[in-house]
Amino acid sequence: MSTPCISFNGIQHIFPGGVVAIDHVNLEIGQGQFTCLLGPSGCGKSTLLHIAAGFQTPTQGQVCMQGSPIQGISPQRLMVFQEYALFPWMTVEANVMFGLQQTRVPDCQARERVKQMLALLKLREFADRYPKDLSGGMKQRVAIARAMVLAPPILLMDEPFAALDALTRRTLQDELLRLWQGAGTTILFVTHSIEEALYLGTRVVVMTHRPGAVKADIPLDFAFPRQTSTPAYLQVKEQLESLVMAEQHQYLQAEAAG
């Protein structure tokens, strides 16, 4: 077998004042793959993929990317938050061009990768906007493009649509299938909607409440575009359904006690 491109060994992750967050995560993601993380609030998710890219360091085990271990952030594995994190002197061209300018790249061969960038994202005519002039889409567009304008090898993704209307959230579900598919960037993505790990992933891992571990591990082999009405796809929806709201219901219970 290929060496996974990112493997989660025996990850617990601790918080000051005794939090267990992560309890004994093994999980490998292989090349290309979109792997979706499900699970109840407080689960951990961010938290392993905060650690994924390098932000934190777990309590135990270790996180390799190719079968190296990750010791800090990397440009190899970047980051597209729900707030954006857009730098708001910059403008639109600006934000996405940043990376490339850290990275060195020659600036003609930039400035010809950001316009491409802009272009697949629909935001050419926004170049010279500044980030309070958008709307909260045009805002994520723009973090996707400073992502993916770096060609990464790892893209990681915490609940970068959750804010958004739902018309707007499914628009850019599909531009990031789109640019997904056409990268073949390995992405892992957090998401607390059923809906939206099934619309995207090739791959649903669902996680337990804290400690958060590993529940279920399901693969996707449903072609693209989703049919979202076939039976396999509805029994898919069902299964995930009864293992998301098991553990949302240990949650509440146990937020209940205290």
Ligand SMILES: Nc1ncnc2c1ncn2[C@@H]1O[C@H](COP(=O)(O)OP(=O)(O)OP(=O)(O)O)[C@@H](O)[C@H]1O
Given for the second form:
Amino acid sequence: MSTPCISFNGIQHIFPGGVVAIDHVNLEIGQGQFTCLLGPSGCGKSTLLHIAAGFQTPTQGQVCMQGSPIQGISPQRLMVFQEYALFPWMTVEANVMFGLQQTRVPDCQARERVKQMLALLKLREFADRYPKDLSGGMKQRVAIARAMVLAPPILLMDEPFAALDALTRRTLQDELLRLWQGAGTTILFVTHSIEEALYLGTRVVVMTHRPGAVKADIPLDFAFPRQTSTPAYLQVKEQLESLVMAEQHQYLQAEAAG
Ligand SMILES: Nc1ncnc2c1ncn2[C@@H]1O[C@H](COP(=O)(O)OP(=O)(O)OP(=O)(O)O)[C@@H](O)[C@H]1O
Ligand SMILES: [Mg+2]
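Now that the form predicted on its own has been shown, please provide the structure of the form predicted together with the named molecule.
The next block holds the full complex; its first chain is the one shown before.
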């Protein structure tokens, strides 16, 4: 493989108080890959994303982007959270514009890009609304628009659609796939849903229970849009179900043992 877009090399993270969240995480992610991370609750998925975003420094190991160690946060690696994290005092348009105003993109170009992104995510008629006047699905659209308008090479998404109803979730999944295919962004996407991982990913990484490490790494070579009932697809689904169930079982046993 050529230099990976992002690589996790021997990552360990111990929180103050002694919780070993992740240990020995080694993972290489190629340019433009859509990698989904699955694993039991508390296995360190969010911690891994926070480390990749630069919010946290691992207690051991190194994350590299294009072969160079990352240092702190950067517009090259943007994060989209489950809980939207919009600025409540700004309109939709201002929220999407905000990041661009911190860059050197000239104002008229920035406005044009925001306009295009609002159109792509079907937000044009909501441009002047405030987050409190939007549904959960709309808020998540704004959060995605806000990140994608900056055209980051890497997008880190932490269960971004978990709080949405099934129909809105599917619509946003399709919109995200469209944006990803158009922009060639490298995406690392955490989900609890095997279906979601299979629908979106070019690869699924299953993590062990805490301390999280890579348990299985499965390429998904199915064409988009995904045909969800072919024998090959169902076979991978079964494989993932048994991997995740086994880890979940061990996680519950470990919890019960204290
Ligand atoms: N700031 C913190 N201080 C101490 N322990 C923490 C902190 N943040 C997370 N942890 C612990 O580290 C472990 C991993 O947490 P993390 O949030 O990364 O898991 P996760 O896989 O994202 O879980 P979930 O699926 O529930 O979102 C958990 O046991 C959690 O309780
Ligand atoms: Mg989490």
